[in-house]
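Next up: just one chain, as structure tokens, the form predicted alone.
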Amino acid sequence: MTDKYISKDGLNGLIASVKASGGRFVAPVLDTRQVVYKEVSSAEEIVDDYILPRNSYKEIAFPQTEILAKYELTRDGVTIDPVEIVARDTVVFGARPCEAASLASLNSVFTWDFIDETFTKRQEKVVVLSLGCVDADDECFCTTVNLSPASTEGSDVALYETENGYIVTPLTDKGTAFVSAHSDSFTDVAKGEEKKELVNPEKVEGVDLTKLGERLAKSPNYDNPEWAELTRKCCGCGACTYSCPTCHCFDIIDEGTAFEGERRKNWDACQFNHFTLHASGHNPRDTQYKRYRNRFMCKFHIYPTKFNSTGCVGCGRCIRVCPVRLDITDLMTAMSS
């Protein structure tokens, strides 16, 4: 399929299109002074005017509690109901490359030895329509985990800003297919339509992902004293992992009374000083040193080694959002040494 156009005022037909047919649209939306993913009903509540927002849309495929089945103590014994998985077709629209490229990533995780229908059966009602980047911030590092403002990664639909609205180019068989679907909300490109030049941040000076990944491999560095003095200001809040679009981690539990209540499916952090706590009393990662490194060399060691792809998407979330201004990239700047 060509490309397509799409003004920024003709939104409204494309969402009216989306939510007729039983959909919800998803979109960048200023809301309490900051801009999040939330559905919409009208193009005038999207924003234009943004770096990434502050939440990840991962929450759409992977909710951040879920509701798994229902249990009841009666006389008879236990009944357990499970419950039913409702994925509803779902357009995120103006996702940046970096987050477009997270949705796979995670695919990898929930598809790897277990397929986990709890994840699949929402990533495959989600249309993603990435909107390539024209301004970035000081914690954007995409290039320097080797994607850029122009991957396509794990995107159905590439939208390119121009003056007036979106250049837009389908990229899988679901991208091309949501176009022709909604076909009438789309034009030819008129004649000296120009996509707006995409910025280029420039990649972390001294960061070598080659390097790094094989330091990370070799036993001895795993206890080097370097992971406990380049992470003392970790505090284990968890903010980084909540808002990663890649991190995965999470726990199921009975939550209720003996009598009955709701098995669930809850984010869960390795951050948290709990998270490795043994039913004996031992915890493998007692100090908070150590917790991070496993956060660390998830991304760059265990993740790339099962899945040979970076669990980190150079978002800059963690950065951003992290109360002590702890920065992942001064650590892959010391760990490529």
The other form holds:
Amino acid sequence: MTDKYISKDGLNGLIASVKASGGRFVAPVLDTRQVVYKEVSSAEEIVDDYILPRNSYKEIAFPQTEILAKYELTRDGVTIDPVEIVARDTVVFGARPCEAASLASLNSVFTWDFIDETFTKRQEKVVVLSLGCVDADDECFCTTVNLSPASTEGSDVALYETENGYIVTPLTDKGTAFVSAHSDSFTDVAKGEEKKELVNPEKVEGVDLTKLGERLAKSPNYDNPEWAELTRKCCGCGACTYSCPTCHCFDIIDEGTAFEGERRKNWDACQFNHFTLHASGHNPRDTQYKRYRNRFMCKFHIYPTKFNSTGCVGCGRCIRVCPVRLDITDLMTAMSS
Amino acid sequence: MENELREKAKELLESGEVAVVIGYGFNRKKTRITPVFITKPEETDKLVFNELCVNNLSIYLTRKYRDIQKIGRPAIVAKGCDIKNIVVLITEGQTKREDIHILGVTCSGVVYKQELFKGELKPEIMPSKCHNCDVRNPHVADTVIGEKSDFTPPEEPTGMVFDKIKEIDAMSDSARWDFWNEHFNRCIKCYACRQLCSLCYCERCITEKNMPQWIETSAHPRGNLAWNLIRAMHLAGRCTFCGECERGCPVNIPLNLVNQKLVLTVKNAFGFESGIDENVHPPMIVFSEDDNENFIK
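Follow the form predicted alone with the form predicted in complex with the partner chain, if you could.
Then the entire complex follows, led off by the chain already shown.
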């Protein structure tokens, strides 16, 4: 399919068209002094001057909390009613290319040894319209993990900003089908319509992903005192993991009384003390640096070796949100040597 | 001031009086301040102190940080407001006064969040605590570093937090309920508020007690309300209004409002201010015959 064009005002038509077909349109909006992905009903709500929303759009396919089943205990026994997975057609507008790459990584986790339908059924219904970045901040480091504002991995339709609109490039079958289904909202690209220049964040000096992976694979390095020295300031909150587009850990809990309640799937974070706490009281990750080490190993060793994908997309959210300014790129540099 | 700080830190490490200096340093790009742990005298040059030093480092004195405690006796760089938290840790038996060396720094205010700093510390980017600060000269310290401040706080506390509290107090019950629910609904249960609070030192938080599960940990409105209320109640009479929980909150929940309201309530009821005197126990853990009893009806 050839490139199409949509003006910023024309987005209203697209939003209406998506809504009319029963879908929802998610885009970056301003909420309590922050840019976040939220469902919108008009183009005026969408912000266009942003680096990256605070939250990851992974929450569309992997919500922070969801009910898996309801249970009830009666005289006749226990009844367990699974809750049907509600998957709505969802369009994510303005996803950054770094983040678009992340959903593919998540998919490999949720389909690896067991197909987690709560994720896959929703992900199938998500159409990602990624938007090339025309700005970057100090925390962006996609180029360091071999991605760039021009990356198209995980994206269904690539958008490129122009003076008054966007040039639309469908990339996948899903993307082509989306553009065709809402063809009234798009026009042909007018002559002279020019893409704004994409801005590449600077590569972090001294990072070598191959060396990094090799080093993490060698077991003596696991107990290197450097881990403690570099990461003991970690305060152990879950801000990084909960804003990370590739963190995927969850916990299954029962909520309610002994007689009735619900079984829920909630986000969990390897940064929490009780994440690995055994029933015996023993905790194999008994200090914070060991928990941070796990998160780092997951991104740069487990993901690449197990799923052949990068666990880190360089979005920089974990750096921006960290209350003690623990910078993952500092570790990447240190561990590359 | 920084030279003085570095010299003193060096002296403490060289003499073996302390094994680690917990302080502030720059990140790799020299754009932000981050906590540093100095164990070698030759590394004390990394220590800095400026208006970006907003973190309350007293969290690193709590038992959660076993690996830091293993290093040995710590010296800690602390502003007056941070010292208030250390004082509470002492009164609550979490650390002993003689087990730490407090490197108190005089302070003329810090930023509310580091991202807001654009080269100059303007009043509008300072938190309310700084505008009303009564401890710009450290009140409990082994060494005081920096020039004496002659700042006198206003008689009536001023600032956004205090204005907003009055506004909320004037609301109807249902409007207040809606206000808090709207804010708490954004909570993502990352527990940054708890982790940044040195007074949330429990090694097993009540949210982690899951046999049975005392508090619903799901990030739904019920669970979020439960968490935020429980944390507020656990900090009544203890919170020093250091503001770390609000600073760390990734979803901008105005936790300073909750905390300052608690501070005011305890002050009115018990005439007590947290973090001032390490020999006075907080009102919630002691009984005094002078306690106000007018709530018994």
